[in-house]
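As structure tokens, one chain now follows by itself in the form predicted together with this ligand.
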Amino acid sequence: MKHDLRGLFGSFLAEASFLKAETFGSGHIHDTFLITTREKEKDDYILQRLNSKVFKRIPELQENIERVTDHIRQKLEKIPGSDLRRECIRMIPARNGKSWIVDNDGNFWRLLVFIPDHRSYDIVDSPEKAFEGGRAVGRFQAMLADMPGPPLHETIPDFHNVEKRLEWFEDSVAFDRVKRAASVKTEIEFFRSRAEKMTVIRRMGREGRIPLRITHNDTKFNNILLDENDRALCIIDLDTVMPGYVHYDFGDAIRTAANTAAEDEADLSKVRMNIDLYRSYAEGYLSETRDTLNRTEKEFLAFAPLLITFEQAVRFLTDYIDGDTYYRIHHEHHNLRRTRAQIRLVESMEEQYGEMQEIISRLS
């Protein structure tokens, strides 16, 4: 669909004028455009058409992000040397007084300041970058630990509820809408054989041994921006910031930061969890959170990447069986390819689980 990007940009109170718009980034959910402005010294912007099929209550989601970014900015203001322009995303108000607009076709749009001179990686190639990513996520969680007010809205209910994810997966298999289930028997079996084991974090939560905190819930490495020197800069994509267990963020970051290949790598011999990248990420993360996490939280950190990578594989295969209605795909069997790469990554983590545990206990 062709959108009037110049007109949409004009609906927000940006300080600079529109020069051009191009699609940007590799996110799977929203439609994201980089708006370059005419004035060299002024900001560029990110304009997003929000996915309202995935996020059913966008005003609530926007309210969450307003609260979270206001709180982080207040913290940064008190830290000497902070770069307020780059260490926290900033949403630009629309002319209607809100932080979003709805166009004539019912699409929701928002505008963010483009964080200049950042680096973003889909694949991590050095322990230093992994360490910085860990530091960024740790700091993010620490800054939100004392956010006042009521709990954040749950922008996607049961987002990391693996029991629910498995239930929905079984529903999809039973319904088999596009007749793909028979072709993925091996993958289905892989999930069923591990389902029980994957509920442990939620069980610990129910028993009160690990607390709900404010977590990001989508710490894929390309949602962690580094600066021009590859030092931790800021966390973006705050749509899923809500109550969660720290394991979700640790797990998703390792799933992406420590994978030697792309999330959708077709050549499975390239997919592996690199233990050095795992160690460095954990070092960075624990350097910020060591004193706040309780003993059980730390004890289960090593399990988190297995859980989240498993859950991701389940989510990709569910979408494949449903006929590709959730994630943006670039070819017919893309979700199946993603599933297989994630399954291989789970296997690689299982092989190295003992060492993963030792590393955490040494660092704790």
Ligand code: ADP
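Positions refer to the first chain, counted from 1. Take the two forms, superpose them, and find the largest set of C-alpha atoms that agree within 1.5 Å; that set is the rigid core. Just so it is clear, the structure is predicted and the values come from calculations on it, not from any experiment. Compared with the form predicted on its own:
When the rigid core is held fixed, the Cα atom of T69 travels less than 2 angstroms between these two forms. The two forms, fitted on the rigid core, differ between these two forms by 2 Å or more at the CA of S193. Once both forms are fitted on their rigid core, the CA atom of K270 lies 2 Å or more apart between these two forms.
Next, give the form predicted on its own, keeping in mind that what was shown is the form predicted together with this ligand.
For this one, just the chain is written down, with no partner chains and no other molecules.
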């Protein structure tokens, strides 16, 4: 479908005039366009058509982002030398007084200021980049630790709820819709043998030992923008910002940033967690959160990558058993290959777990 991007841009209170639009980025959820403006001294913009099938309550999602970015901006204004243009995303109000519009076809749109002179990477290839990634996530969490008001909305219910993920997994195994369960008995047993241990973060939350905080929940490295010197600027893609445990962000970052192979690597001998990248990421993260997190949160940081990698493996195998209804696949056994690669990554973390704990203890 062709959209009137010039007209949509005009529905927002931008401080520049439309010159051209082009598709932008590699995201799979929203349709994203870079709007170049006529005035070279003024900002360019990112225009997005939001995916209301994945995010079913977009007004609540937008409210979350408004509150979070407003709070971060207030913090940055008090820090000498802060670059407000580049250290926090900024949404542009629409002419209707909201932060989004709905077009004639029922599509939701928003407009953000394009952050200039940034770099982003899909792969972490040095301890220095890992440190900056950890620092960016830690700073994001620390800045939001005192945000006032009611809890944020849950934009995707039970997103990192491993207890629910295991429940849905067992339902899939029992139903066995496309008769695949018998072929993955080894993988099923792997999950069942670790299931109880993997619920510890949820249990500690219920016991009041760790608090619900504001977490990003999708901390893959290409959601972190670095400057021209590869120093952390800010975190983008705030659609999944909601209440969570800090371990979700730390764990998913290590799962994606410290893996020596692709998420769907077929040669499992290539899959392991790079302990040097883990160490640097943890150092950057704790440099920002050391005074914010409580003792129990710190004690279980080393466990977080195992939890989130396990959870992702469960999600991949659930989809495989269900007949590949959720994740996009490129061949019949793609989700099974992903499952096995994530299982191998969990095993690599288990093999290095003592060293992972020692690193956190020393840095804390």
